[in-house]
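The chain below stands alone, shown as structure tokens; this is the form predicted on its own.
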Amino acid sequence: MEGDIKSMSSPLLKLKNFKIKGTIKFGEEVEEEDWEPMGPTPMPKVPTLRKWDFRLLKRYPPFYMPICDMCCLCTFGKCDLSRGKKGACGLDIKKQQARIVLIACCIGAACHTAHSRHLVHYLIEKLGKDYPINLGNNIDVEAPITRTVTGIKPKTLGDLEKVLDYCEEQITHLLSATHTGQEGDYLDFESKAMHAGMIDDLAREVGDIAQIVGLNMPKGDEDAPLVDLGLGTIDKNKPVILCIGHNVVPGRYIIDYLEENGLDDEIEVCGICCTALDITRYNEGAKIVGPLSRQLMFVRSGVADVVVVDEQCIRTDILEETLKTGAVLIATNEKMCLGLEDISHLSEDEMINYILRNRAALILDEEKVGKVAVELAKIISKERKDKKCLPDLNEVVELAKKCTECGWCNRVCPNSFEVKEAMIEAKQGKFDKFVELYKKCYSCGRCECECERNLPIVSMTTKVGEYFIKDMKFKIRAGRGPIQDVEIRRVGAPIVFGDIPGVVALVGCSNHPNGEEEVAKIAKEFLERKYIVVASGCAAMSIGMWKDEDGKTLYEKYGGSFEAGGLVNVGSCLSNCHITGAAIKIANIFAKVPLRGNFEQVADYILNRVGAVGIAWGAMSQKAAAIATGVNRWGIPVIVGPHAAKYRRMYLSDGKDFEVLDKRTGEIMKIEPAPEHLIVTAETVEECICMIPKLCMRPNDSPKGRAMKIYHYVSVYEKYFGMMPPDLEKFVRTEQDIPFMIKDKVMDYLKEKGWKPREKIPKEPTIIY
């Protein structure tokens, strides 16, 4: 057969049992393609999935909190919204906010899509178009989400070509109709942002599967190795190269110079956010400091010598803040050049001497950064050998008394920080507040621009965390990269049928309300609890910097398969794909549902039957918005933290009953409200946790696995606000969804708010009919 796209979606092609052998156009390309008949919805356009939109946004609708009223993105205003005004170009409040949000996720995704393009080039340039994509012989499914969504099954770097031209026009598309005079429906610009969200996923997986084969990353090892994390295990008497950003091009070039020249004992090479994720998957001898939250505490101590910076959640004053300690800055990425002087076309002795006489330069050419960066590390560490960065104890005291105690620290500080009672106790030389404010604070400086003393407020608070903790050492298992087919296997059954109670994801940017405390405490509960935990990025790295009572950090204590208790690090940011990509292979691997270009079939099974939630509890930038939006549009919810309300869109439903169509009975029926939302806030981390066993619930939960979940939320609720959940009544279907150990009590609560048992529970929901 032969045709063009449009022409594929022919009722014909959704038989069941049809199979097509043969030719298919894909624009100008041709391929022999047989592994699978195309689904009705392959390289959808911005519209293809929107009537699947339409109804999850009419069970969830958006609730929306501007923060601001005024609309300032062109000049036919600025338009004051509020009160039920519209703007110049007609759009009221409630339509800005979606367009705010549908810019948000097309930043996200085109900063992913980008990095992703990078490191295909970058790939292909080294290993040709050609080179095999192969995960090893645990993984036949190689890439679920571009299998669902495009309908290619890449089997090349070249192939991966193919699905960014994809990305790259959908946003193109979806970016346009956000220009002044183009959507003007609510949801429809959250259609389009979920469709955003979609293309983040997709193109975050062609990113890391390219990584993954080109770079000879772990491909789903369940005993990925252990590897050091935090500021305690650097070796200061060492020259140190700090790496910051997502792309691991640079870093992994300098980790190559220095095996191939015996310096790896030497040299010091560490990293802060994805890129020390990615560095220590290439090379486990590489060392974490930690999450994007560390990067100021980290720079101002001085340790680094040299500073390269690639792209992405990198500080925009770090030019500044690396000159001041006396180190070095590469810059090795187009995306991020600091207005400094590109000098890729020079040697690499020339590029050292040229940073040695000016400090920083960007340099393009990412293999010479290997040689750069280390030489300049083995001299610069002898040039800054007694500087020093940090104001003393003795030093901390005399700025602290010249705070004023006006408390507009405390006021900006995202956290509301007692800041100010930190300097009041270091005025008497103690040190305990600052102590407690260094193991939470992210230092954003906020504090510090504000002060009208100008008093390096993260400089004192780095030092006396220095000097009072010395055990900043912890492991965390180094990113594995996907979940293996014969895992899905194992678990398949159990997750849809809820004996696994459900699949926990923390993801997301650090920056958690109160230090990484919080989300290990999460993991913890859920790991103790038999849920399988996953995580990545920064999120990944916070669960590692804390340690239990054993001190040990969770990573030590639990493995990471994908099974009940198990704690998964997939790896970076990239990475996060493989944990929407685990839920699309439950469908595909346990259930048969076909994914060749197979979106809404997908989704629906998910959004039924997979009792998975992902976290986000910390700030979320642009790339976490997108990634929240488009795991939304594959079914699963997800809980933010109070920072994440700030972009003020939630899908909330009013948890009423929901309407199903049972495919089983071919009857309309009315269900609990099961998941309840789709992106929901939690204001503290207790709220949190006993909001995750409900967003596991799903219609298709068999009574034993309901049971299970509504133990678990019965269990959390009484352990942390001491009293039976205050909706539980909406979730317990019959008398054998009540877990025979709490029988009693909960058969004694279900009676004073008037329950009744329903009467029909569907065996095949879905909510496509």
The other form holds:
Amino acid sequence: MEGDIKSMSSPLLKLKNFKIKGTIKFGEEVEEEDWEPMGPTPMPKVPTLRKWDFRLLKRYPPFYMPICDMCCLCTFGKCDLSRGKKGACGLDIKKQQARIVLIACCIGAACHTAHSRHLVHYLIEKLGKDYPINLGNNIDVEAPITRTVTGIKPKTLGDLEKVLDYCEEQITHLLSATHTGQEGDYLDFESKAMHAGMIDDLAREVGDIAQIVGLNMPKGDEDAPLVDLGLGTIDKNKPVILCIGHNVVPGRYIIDYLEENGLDDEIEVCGICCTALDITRYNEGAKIVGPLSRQLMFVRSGVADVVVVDEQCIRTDILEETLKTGAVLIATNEKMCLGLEDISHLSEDEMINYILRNRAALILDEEKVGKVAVELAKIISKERKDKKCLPDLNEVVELAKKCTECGWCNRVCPNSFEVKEAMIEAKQGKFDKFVELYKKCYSCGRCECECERNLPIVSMTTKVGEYFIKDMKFKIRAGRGPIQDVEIRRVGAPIVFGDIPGVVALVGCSNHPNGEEEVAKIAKEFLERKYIVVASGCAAMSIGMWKDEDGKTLYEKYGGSFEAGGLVNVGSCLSNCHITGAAIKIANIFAKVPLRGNFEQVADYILNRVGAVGIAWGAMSQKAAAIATGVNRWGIPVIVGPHAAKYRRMYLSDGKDFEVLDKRTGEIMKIEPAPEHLIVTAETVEECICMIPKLCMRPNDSPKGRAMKIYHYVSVYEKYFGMMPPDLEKFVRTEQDIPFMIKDKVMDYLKEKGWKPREKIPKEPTIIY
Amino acid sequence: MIDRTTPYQPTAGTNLNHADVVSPTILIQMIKRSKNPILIVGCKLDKDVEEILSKLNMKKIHTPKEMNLLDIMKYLAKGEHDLALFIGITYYYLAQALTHLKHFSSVITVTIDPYYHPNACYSLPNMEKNEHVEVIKKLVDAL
Ligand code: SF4
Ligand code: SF4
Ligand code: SF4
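Please supply the corresponding structure for the form predicted in complex with the partner chain (the preceding block corresponds to the form predicted on its own).
Below: every chain and molecule of the assembly, starting with the one above.
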């Protein structure tokens, strides 16, 4: 029996913002039932899976690109680590790179763990520890990552706490290893980074499952509703509340308050980044402005009356930018207090008055945010009715005339976009180049900071975009959460044998080299080729922000099932867990690989059989680093965009034959290098597209399946580069692998390369031996 | 006039060990002296320069079409070529990828874009387009 302390605490305690955490337990904890025999590695500690990591790292050794010659982490330093020199603590440049990668992965994992901890804590407070985890009749394997990593089959919200306890313990150990004078081997740093990545996976699963059951979000619904996306969908005549970040809880209360008071039609609630995605999973009436990349543009446009921020990926100058527009800001999360006064102890009406006077505050009681944000929006929208935030078009021309054409904006723009050229053209009252800039610019504001004339470049770009691009209304399918077990049963065999040529997962942030459209381009290419395309987070939004000639988005054209030619939006960044989860479920449901505490076997199965590849075209954050590294540990390769080279480390094989054990015959043999890399950058979207079919190849492909994959590899290469793939001979094992339709062409090519068929192909490849 | 030796994207610098600026004359001498030079040509090359370069008699790899840039770096690190020239690759991407060779190989790297590239061993300075075209012409003529 358990009781909730909070319900027993006196109003006086509450009044002083005095919170008591935790629950009282009576009696013994019940032993977990034996749902599957326990595997070898439940709750793996930092070194437990080291052997597995070393196997991967032997095949895919870390490739380092040090972003800096030095280390400056302790006061012995700065230390020069270039040209083979060591730091005062003995560290060399490889170890330093690996250490930074581990630190990034720890930051990412901590972020997701803290986010999930907050959700679980909050939901337990509201619903109790015993609230069941039930994802509906179609999902029995509710938490594949949790089952595999920890050996726990979570039945209640309370069970999720145990998983988070484990995550937090691991992160502490991992982070401590980065202290000066601890770990001293780069491969061990990498193994630890993989551990951090796996913990990140686990924490995300906990958080997403908690919010799905606790807030009744779609439970693997293939037909999740289509929701509004894009700046053009927001009705500017209504009061507008903008939520930014990743945590759905404050947004939830805003939606609830609107519904309870019949205000749904009178006030616009919209969001940027993952909070937006998760609010639409909670209520389809909410609107998504767009990905992270549009944050500053949208705030500058002044459409929002109240800006509510929670956690992660929010501009850290959001307060300053919001106040400039005359809007007010509410911070709602302890991780982002922005120097504001904590007014959580006040009544809602007192809060409203406080914010009207002070324009911003910190409210750590999300329940109160609902009323406060809505009532403020009503008042502020009247107050700001005629407020002009962006320059007029003729003012843009006048501002442009001040430009000295120094060119520094182009040089500091992360993508070297042609800002100067847009200015020069605008001086003549022409805006074509500004419109082009608008389409690609992710409003980071670096150009503005450098401009010697202090020109408000982002505001100018936003104005031009707003004025000339009328059609900014799109659709996206609300995040559906997990993949159903029955879907896995249907696609398990075709994926494992290669008849479905691959699963392409488009995930991650918006640090795109050329705007959002390229993500949609990738999705379109592979949907047409009948791959399964899965999406989450900002990438899922980017896919929605492109329309075909009929004015339809890809979400309107393709169904949401996990099947060939399906476009599956799983949800926010937390929901990425369902992508790894699907791969794990293929091992379990289709191939009966036991999950419980059985990480290595499951990952080995995925590496050798499940043709999935992750694409983080705009990977930016430390969370993305953790996600990618976690996914890598499960044996899933990842392609990242050119900016991701700044993560400093990739995992690249040398492209020569790999070695596996054929479990069927007990023989160790050479095989083709598939999948060739574990994480690799592509410079252009064309290169990325051409890499995808290749990285979907697996040693276990049947000849028919491999032929299909080779067909797509050749076909995209010819389409985008006008030639045969230059390394095709590596991936054709025997003549049976050659697709019938292009047989002559491929044979000619192979002859030229001196190709010979392989004598042996493993029946049951494994790298565990 | 643009400054010559601030990295074209200023944040690409790495605080220590920046590339030496190289003149066309020295560059030509370096190539002539090299036993096994190679030119890595990117897809962002200016059309005029591309045409001039097509006449250059030197082993070339086109990236990404023929090979991924990081795979190229891995290959170059093995040391088969004593001199590697780079042109036409996304600036920040090359800046980052070059650091692999800077730290883990003895290959002499030279960038021949019209931008100063701090992470190479040698780089042309930042320059205007027409000046760059002249440099490339000079190079092709001399070799
Ligand atoms: S941690 Fe080591 S390498 Fe870094 S500054 Fe300190 S002594 Fe130097
Ligand atoms: S705001 Fe846009 S144009 Fe300016 S630096 Fe950032 S991406 Fe480049
Ligand atoms: S930095 Fe400012 S002054 Fe210089 S070219 Fe760009 S817009 Fe003009």
